[in-house]
Structures are given as structure tokens and as C-alpha cells.
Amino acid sequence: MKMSMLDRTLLLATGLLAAYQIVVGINDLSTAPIIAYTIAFGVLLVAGLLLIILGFDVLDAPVVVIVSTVIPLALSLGLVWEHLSAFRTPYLIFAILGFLAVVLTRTIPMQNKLPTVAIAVVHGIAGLTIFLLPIVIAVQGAARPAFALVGLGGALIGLGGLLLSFLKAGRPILSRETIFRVLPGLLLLMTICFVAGFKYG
């Protein structure tokens, strides 16, 4: 599917947003968080500068499959470490031994469902961490209301995460030229609320 210029516009927003986060928007927090952050949108602006300069052509390397679990991990274990330190260690060890999960079994070849059920549970956790935990948070006062939207984004890189993760899987959810059509527009959205919530949150 060929990429047209408003796809493109939408990945260089979403690049250019997620490159002040990187710069400007994680510059207060302790070391961990500031490390996890800047994986994950390191990643991102990396993942958009790909899709603009290859087209969606780049989303057929297996590789993609392992890059989109980096992002949710990554934005997921720095949300924990700065706000359930009780859970700091048992979710730095689920984090390494999900993303090992997702190699192994997206390299070595496996005829069985353990590919797809790796995905499911490391974007599923993963995923329900970014959405619920600044939504509780702001919720308990312990952030502003703004930090929700922190949680919002959590939903969009979660469903973006499973619709990139079940079309490599050869299970799409939906059809590849739909979720080609809705992915630039999905990220910017997700990437928006993610800067708009750590900044007013």
C-alpha cells in the first residue's frame, strides 16, 4: 500500500513530538524512568522516521513484531518505577523476560500458538499498565486530571501494538489497508496524549 503525504505529515508530527519528549519532557525524573522514557520514544521517533523514508514496506520485517513491544514495556516499566516503587523489581523482571519471550519466539520458528500468546500477554499487561495506572493516579489526586491522558494513550499503543502484532502473526485483526490507513493517524493521537498528559499531569 502506497503511503500518501498526509501518512507522512502525520509520522513526521508524531517523530517531532516524540523527540521534545525525549528532550524536554522527561528532565525531572530520577534515572530509571528517564532511561525507560527515552527507550520508548526513542523508539517511536526512530519507527516514524522508518515508515516515512521506506513506506509501510517496512512493516513486513519481522523485526517490527519485537519493536512494538519495546515501546509499551519500555513507557510501562517507567510509569511503575516512578509510581509503585513495592513493584519496581518483579516489573523490571517481567519487562526483560517478556521482550525475550517475544524474540524467541518470533525467531525461532514454532508451528504452535506460543507466538501469538507470548504477544497477547506481554502487550496485554503491559499495555493495561499504561492505561490504568495514571488514570488511578489522577483519579487518587496523587497527579493532576491532565496525567489521565497519559492512560489514553496507554489504549491507543496497546491497540496499535495488537493490530501490527496479529497482521505479523498471519491473525490480522482487521485488514492490512485498514490498519495501514489508521496507523500515522493512531500514532500521532497516541503520541499526543502521551506528551499532552506527562506535561500537564
Given for the second form:
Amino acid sequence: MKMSMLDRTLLLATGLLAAYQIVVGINDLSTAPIIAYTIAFGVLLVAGLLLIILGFDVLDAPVVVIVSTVIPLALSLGLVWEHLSAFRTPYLIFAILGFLAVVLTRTIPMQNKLPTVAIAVVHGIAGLTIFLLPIVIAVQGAARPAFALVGLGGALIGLGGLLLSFLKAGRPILSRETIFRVLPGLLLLMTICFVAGFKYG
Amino acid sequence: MSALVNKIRLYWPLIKSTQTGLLLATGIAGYLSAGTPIGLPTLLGVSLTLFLAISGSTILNMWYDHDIDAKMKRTHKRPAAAGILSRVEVFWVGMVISILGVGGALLIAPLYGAVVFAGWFFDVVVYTLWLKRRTCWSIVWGGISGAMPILSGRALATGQIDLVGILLALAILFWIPTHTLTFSIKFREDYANAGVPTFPSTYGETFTRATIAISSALAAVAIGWASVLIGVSAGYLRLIAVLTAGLLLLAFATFRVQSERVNFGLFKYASLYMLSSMIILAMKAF
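To test you: the structure above is the form predicted alone. What is the structure of the form predicted in complex with the partner chain?
Zooming out: every chain and molecule, the one shown earlier first.
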């Protein structure tokens, strides 16, 4: 499917917002969250640029499943490290093992359901963490209400991940054309939520 | 007035505006990277003289290569190749613009002028007149020539050729093969028809792709090292690291996946990477 000028503009805006977040949005945090958020927004930025350069066909590459796991894992790790200090080490171990599980099940050919299970578990836990943790923190008053926007961003990234995962699994929820039509706008909206949530939360 | 506008419209395709613009951006970034107080007249002088010197050498390249340009599908519509402008006219336009550019640069500062002249000399004499039709290694000299604008800008600001300037020049030198070798793969038949030796025709595609990947990695190392020495802020260093990681992954993919599409993706990403790096380095001045 050919990419329109509007799609390119939306993706460029996504990339610029991600770049802004990398440069100034996470400056005051400690080292571990800075690394985690840099990885998450970095993948978003590079992915946006590659989409602009290579078009939607790049989403057909097998490596997309692995790369798209990095964003929620890194974002959720940053959030847990900042706000759930008791769970830092266990979540770090989960993130590393989860990523390795996705990489291994996607690179070694296997007939069973293990690749799908690995993706579902990793995306499910990381996605729920990004969705719920900021909302809980905002409701408890530990952060300003705007921090809940990060949770909204988490819901949107989960939606995008679901649409792409089912498409790649051959059981699309929406048609390929519809998914590609909404994807640039979804990515931009998600990034706006993240950037605004971190800035004003 | 309309005659002049028509002439400029005819001359404009002679200067390869995108390539000239990108090289000009490297020169300005080199100047601003020093973080010295910005003198607006100097900045305008740098922009004008570099634009003229780069454009002049490009026009002289088109003048000399009109015969091989005419044999290649990609370039046969260029004004000198297509006969839209006479060779003599193209030569004199190139010479006058070159003299104005290099002469102006020498007036601004002798060291700056010397580096600008070196760039012009390497491009016109060493690359175009001497080596381009003889060896595929001519691209190294084309690369050295392309590295001179950023070195000249830096030299003007600091008054010397320093390590950062050399690293920035190396970054451009290693970035240029990503550009030229990708073209030589994509338009292999064109170059063969014109009898221009290229890496793919001399060493094969696998070696060429490996060269592209390695030179991209070296360009990234040089930019990263220069950025640290310049004292770019932690936030911008993170951004450079992210963009570099993307470049290295694409370079690796180019080597692993023998695909023209991935190759062209690297070519475009590398240009975007270089432009972004230049903007980040220029931020040092503000």
C-alpha cells in the first residue's frame, strides 16, 4: 500500500516528538529509566523514519515482531524502575527473559504455539503495566493527573500491537489497508500521550 | 530580467542542488560546531563562498563528464549532456563561479580558503579529470573532496585544523561511499555502458555491500567521537546514539540481506542521519 503525504507527515511528527523526548524529556531521571526510555523512544524514532523511507511494506519483515516488543518492554521497565522500586530486579529479569524468549521463538523454527504464547505473555504484562501503572499513580496522587496520559498511550500502543500481531498471524481484526491507514495517526497520538504525560505528569 | 531568470533556471540543474545543499550544511555545521560567537557577516560569507565553490566544482564535473552523462539513463537529461547548454558556456560558468567561491574564501581567511581550494582541486582535478575514468577507487578522492566543506567551516571558526575537524571530515569521507556505492549498484548497467569503473563491476556486489556497511559504521564512529569531543549535551548524545544504532542496524541488514530495497533504505537513512547529525552539531553554537 502506497504511503500518502499525510502518513509521512504524521510519522515525521511522531519521530520529532520521540526525538524531543530523548533529548529533553527524560533529562532529570536516574540512569536506568533514562536508558529504558531512550531505547523505547529510540526504537519509535528509528521505526518511524524507516516507515517513511521504506513504506508500509517494511512491516512485512519478520524482525518487526521482535522490534515491536522492545518499545513496551523498555517503557514498562522505565516506569517500574521509577515508581515500583520493590519490583525493579524481578521486572528487569522479566524484561530480559521476555525479550530473549520472543527472539528465540521467532528465530528458531517451531510448529507449536510457543511463539504466540511468548508474544502474548510479554506484550500482555508490559502493556498492562504501561496502561495501569501511570493511572494508579495519578489516582493515588503520587504524580499529577496528567501522568495518566502515559497510561492512555499504553492503551494505544497495545491497540496498535494487537492490530499488527493479528495481521502478521494471518487473522487480521481489521483489513490490512485499514490498519495501515490508521497506524500513522495511532503512533502520533500514542507519542503525544507519552510526551505530554511525562512532561505534565 | 526574464532573460536572467531563464538563465538561472537553465543553470540550476548544473549544481545538483540537493547534494550541494547537504555539503553546504556540513560546512555551516563545521563552523557552528566550534561554539564560538557567531558573526553574521562571516556566517553569510561562509555560506556564499562554500555554495559557489561546491557549485563551481559540480558544474565543471558536468562539463567534463558530459559524454559519459549522455550514455547513462540517470544523467542523460543533464543540461550539458543533453546539449541544452553548450559545453563552452558550462565551462565558463563553472570557472567563474569557482573563482568567485575560492577567491572569496581566501579573502575571508587564508586557511579557510586553502581548505576550500583543496576541496575544489580534489573534486575537479584529481577525481573528475584524472581518476574517475581510470579506477573505481576514485571515489575515495571524491569523498576527501566532499569532506573539505566541514573541515573548512571548522578551521575558520577555530583558526586551525584540529582533531574534531579531522574526525568530522572522516565522518563525511566514510558517509560518501554509502551514497556513491549505492548508486553504483542501483545503476550498474548505466555505469558499464558509460565505461566508468565501479566497485560492483570491479569487485562484485558482495564486496561493495560490505564496503557500504563498514564505511557507514566508520562514519558513525567518527560522528560519535567528534560529538563527545565537541561537548554535545547528554540529551543530544542520546539522540545521536539512537540514530547511530539505526544506521548500524541498517548497515548490518544491507550486508545480510542482498536487497536493493534495503540498500536504498540505507542510502536514504544515511543522508537523513548526516543531516540530523549536522543540525545537532550546529546546536553547539546556540
